[in-house]
Amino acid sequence: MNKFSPLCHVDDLENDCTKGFLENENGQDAIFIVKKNGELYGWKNACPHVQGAPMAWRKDQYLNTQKTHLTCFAHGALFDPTTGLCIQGPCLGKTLEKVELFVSSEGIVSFLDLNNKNKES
């Protein structure tokens, strides 16, 4: 059975900001969350232009300077932060891979961890 794995508290996420999680052996976050208009959106940190290319130019920096679009700083691609759709750049029309999020009644933000399978629920 798949399991939701906790990431942070909802109050740890500021509006119009992004935060990365699950740092890998290369020091890159595997996923990130953007908070836009009070809503949370989870995405894998991988530009669809080049398989697995990380998007942030530094820790937690996934938005352009106007904070209107997610940006792949390697390729200059711009993505809608709520849909993941590329609206400009070499991967035009492609989308980021969505990460399913869940916010508990206590405000704990978790993601559906497809790699963490438990036999017990």
Contents of the next structure:
Amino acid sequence: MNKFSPLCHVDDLENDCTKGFLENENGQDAIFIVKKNGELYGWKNACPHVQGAPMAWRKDQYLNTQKTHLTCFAHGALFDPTTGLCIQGPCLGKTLEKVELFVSSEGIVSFLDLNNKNKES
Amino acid sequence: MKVVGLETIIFGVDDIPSCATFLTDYGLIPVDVTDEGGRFEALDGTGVVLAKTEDPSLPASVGNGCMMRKTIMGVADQQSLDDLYAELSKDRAVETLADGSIESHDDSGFAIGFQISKKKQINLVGEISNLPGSPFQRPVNQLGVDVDAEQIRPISLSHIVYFVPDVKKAEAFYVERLGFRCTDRFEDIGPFLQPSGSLEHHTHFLIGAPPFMQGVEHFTFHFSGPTELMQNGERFIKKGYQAFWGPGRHILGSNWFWYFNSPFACHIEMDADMDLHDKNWTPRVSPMGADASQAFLMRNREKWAPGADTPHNGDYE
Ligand code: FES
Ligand SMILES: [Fe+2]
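So the form predicted alone is up there; where is the form predicted together with the partner chain?
Complete assembly follows, chain above in first position.
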């Protein structure tokens, strides 16, 4: 059975901020969330330019300075934070892989963890 | 007309404090740095300069979000500077700046500057590995690794790698106009270029790419050897920075490498132990690919130790 893995509380994230989750031993997040106008959007930390490349320049840092776009700090690709579409950079026109998020009535944010089929929560 | 190497790379950025923290954590030494920018130096005085994106003294960006605004190369003497001025003036604008350096553009549109070399002579010995009987060994009782070492320092600005829309044209400029040599080449990608006043395998590497990608792939400083490179890289990861490729060892140039993402939206590398070549060297042409670009590739992982308390399967899943 698939699992809904809890990540954080909606209030843990501020508007125009990003936060990563499920770090590997290199300190790289598997997924990250951006909050834009009160809405949360989940994305895989995997640039469409170089398959699976980590995007942040430092843990949790996925936004350009103006906070208008998600950025891959490998070669500077810019992505729309709400659609994941690359609007500048080597992967122009490609899209980040979406992570479906669920917010419970208590405000707990979780995502459908397809890789966590058999593990206990 | 002797260019001796890269001495400064200038970036125009919006968030000076974050970029300053990044460069300092990498190991560069801040010199006269304020919230408006400043200089970050390696031990020989070469380095990176940060300025505000809108700073009117900076040449324009090539676009595509490229934050690199200018590279400054060192030349041997005033004669070389004058020769370069004359050479470049033949077909483009060249400006003499207040500090006596000259500024112009290469054929890809990147701003370039030249100054009489300010590189400091540093009398450091690179990493030495002991081997019984070898005449080159560390002094007795000198340790090979120091886990308590203070901040590890980059020694010298090493090279920059450009994405350029027209490799042939870009290469011709550096070779025919500035006197660089091609030391090796990746087929269908581009050349490694060495200035005439240096023996280092490359200070520039050019990668052919579509115009919308024009910019910088990476820049890097030399470290004293693989040990300091990997020790510094491991500490860099612990500070939250994101490794992209490495550690490993390149084949062309033999340099050890470790690449990281940077707030400059290009990679920063740590490199060590690059080959030296002179004009007796015959450039190799190598097909691009995973096997051709590295002798071996490793990945950082959490430390663990086998021992009496280690679970049956050690640290393995
Ligand atoms: S890997 Fe993301 S822009 Fe190149
Ligand atoms: Fe490099």
